[in-house]
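Here's a solo chain for you in structure tokens, the form predicted alone.
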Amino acid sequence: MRMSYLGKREVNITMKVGFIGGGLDSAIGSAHFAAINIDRKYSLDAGMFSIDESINFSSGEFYGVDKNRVYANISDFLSAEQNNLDAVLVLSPTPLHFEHINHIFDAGIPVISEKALCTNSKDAEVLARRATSENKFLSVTFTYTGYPMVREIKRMISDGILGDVLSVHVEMPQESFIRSSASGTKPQPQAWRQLDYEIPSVTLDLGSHVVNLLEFITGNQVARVSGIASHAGDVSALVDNVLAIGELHNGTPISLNWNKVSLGKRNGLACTIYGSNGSISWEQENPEYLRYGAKDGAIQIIDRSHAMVKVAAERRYQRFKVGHPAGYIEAFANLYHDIAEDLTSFKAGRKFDNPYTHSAADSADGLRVLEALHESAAKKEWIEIRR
């Protein structure tokens, strides 16, 4: 363990990790790199960052990785590094995750995977069974649950602050499949995002977050859904707009929406929970604040300094004082902080059950919900979720 001090904050670099994917040509690699460095609990020591040789080595140089530990293929990477790394971060396109994670499991290295874990629940279940039966470590990064105020909502619901939960709405509208550039050019997403799989690409990308956030904050699972899926954007004939209603296992009604055809919405992830004693609303683009509606009609805007706040007031979330907003990268870092705790316990042979991390089994459950939703859209009927 290497220790130093940054101001008053203790720095412990305990986890040596490698990347598969996440090169300079990826959508998410730099965000993961920034997040693992905020609290200095990880060091990026090796990787196979891209199948493009030039991008692979330029990415390693940018990330500060020794060129001798940048590999041209996964086999060479795992063979050379299986005894050197505490975990491998899988940041390759979702359709490749199943193959890549199985290879890493075979090499005996813990895995941290970008969501969605797989393109279908069957593959996710295979990984979940391997993780359990072979004592493998696999954690999935659903970034938005790292926001302190999202965790505060989870606490408020659990503590009964809102009373009985009467309904929950979660949405994630974006504009990326319909908004043109300044010159009028149509959208050109990454090639793998221009294909629909067993679950449509828009649902793997956005719907996985919506369902995860819903079940995370409520502490309950979706029991049944009825959905509609359609196409309206400028990217081939992909499904790009999904709406659904449903129920949680405790009978709470829910409504869900995600799409990439909402002009004016950059990343409109938001949730509202209506309870018998109050309501709470949160928007990802304004993440430091909750809008609380009380039973007597009073409306309050709550931030980390508010007297009602307990979780988001914890020191770990105060990287800088209130009034200087934290955001997406910090949320990612919060999640990586929790994964580091789990990974430390795993390596020591201890049980780990952090309420803020997401397992392969959690991901398989979420994918089953998404499959049921699209089955519902095709059959135009209610679908019960298989658990």
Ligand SMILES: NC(=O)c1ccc[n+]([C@@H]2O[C@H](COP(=O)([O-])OP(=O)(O)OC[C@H]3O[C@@H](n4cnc5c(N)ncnc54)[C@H](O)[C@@H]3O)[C@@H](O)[C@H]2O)c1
Second form
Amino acid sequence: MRMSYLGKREVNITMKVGFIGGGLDSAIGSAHFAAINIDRKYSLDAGMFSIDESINFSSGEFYGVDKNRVYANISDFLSAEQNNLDAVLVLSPTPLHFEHINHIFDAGIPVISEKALCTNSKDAEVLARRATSENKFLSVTFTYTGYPMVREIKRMISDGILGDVLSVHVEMPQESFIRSSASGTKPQPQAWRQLDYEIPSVTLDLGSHVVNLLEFITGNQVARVSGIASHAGDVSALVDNVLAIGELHNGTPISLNWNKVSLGKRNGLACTIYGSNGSISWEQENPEYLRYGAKDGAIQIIDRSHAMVKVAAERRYQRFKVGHPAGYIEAFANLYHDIAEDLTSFKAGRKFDNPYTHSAADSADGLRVLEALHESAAKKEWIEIRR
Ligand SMILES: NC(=O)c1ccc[n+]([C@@H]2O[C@H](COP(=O)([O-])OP(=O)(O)OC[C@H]3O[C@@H](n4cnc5c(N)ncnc54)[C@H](O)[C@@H]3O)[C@@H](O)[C@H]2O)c1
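Taking the form predicted alone as the starting point, write out the structure of the form predicted in complex with the named molecule.
Starting with the chain above, the whole complex follows.
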């Protein structure tokens, strides 16, 4: 009998989870639903999916959840399900995460939350402190770190394959605040995305990924930044265009940018790392390939089957063989696979130190970088990251 790509020992680990948000009226709910089901490690058993009553129930029906376990408010949901669930997934709008996560912590249930964890670092630090001092589980889903090739970049940097890292560049240009519909109507993002918070909405949405990806692949933290933030698009007067340069703690120069005003860019998350022995480039819209530039001038395209690859060649990433591209949902599933391992350790009272998952403390750190960057843009001066 052929073994599954998961291997024998890992199947039949099922975490019973509920959703807050993620209804059929949401952007991200169905991606989470698909991702948690790929590796059969989770079952979605309950939820408060939407603030719209009818969509709340139709979402439960669509997700195959018993209608008696679909709740009209969070208090009823948590008090009824507190002893039934291994985790609650927080998929509500970012400005609600702080309130929702505190509520779930109070109910004693582990939390898996979408990014950005909160709208400011102080709130994220409160959650991080609660997680540590009260032994609460909180893992944050920075999706893009689930791509096998992103994990391969992390490995190549830490193994010194690129030599000394000379500079790192991460960008996430999108077009959603400037592109019109086919009939000419202006963009209409969700109401909560049409407000700026302590950190601007564009930065919570995109900058959180950019900084997380940068620190994930380099294994280092941003020490100081100098930023520029401006408005150009068709959504009120929001900040929608952000650029920065900076340095990591080891002195490596970095450049970062994200925006929602780049026509022609659907989701242009990309990174390039220039090293003394080689360079690597990766683009989210073509996620199964790395472009490698060697010291002798050779340029190679690297995929899961290339001889240089170690992490992306692991069995767990071969849901189907190379040449059959995996994508965003599978990246999410890879992250959920790791979170399930952490959750298993947590429930058994074991410590875990997973290089692929993101704690509340990691998220608070990213938010401090983003706050410093916007402070720098306002003051037009370099800002050191508070740690
Ligand atoms: N990782 C990624 O790539 C990615 C992509 C998109 C969104 N996100 C994150 O996912 C989260 C949700 O984003 P979205 O685009 O799906 O938002 P959305 O506005 O499209 O959907 C929000 C959902 O939450 C529900 N909701 C609203 N208020 C609620 C409340 N008080 N209680 C319970 N449910 C409530 C809504 O009915 C809806 O189902 C955000 O934190 C966002 O940053 C992450």
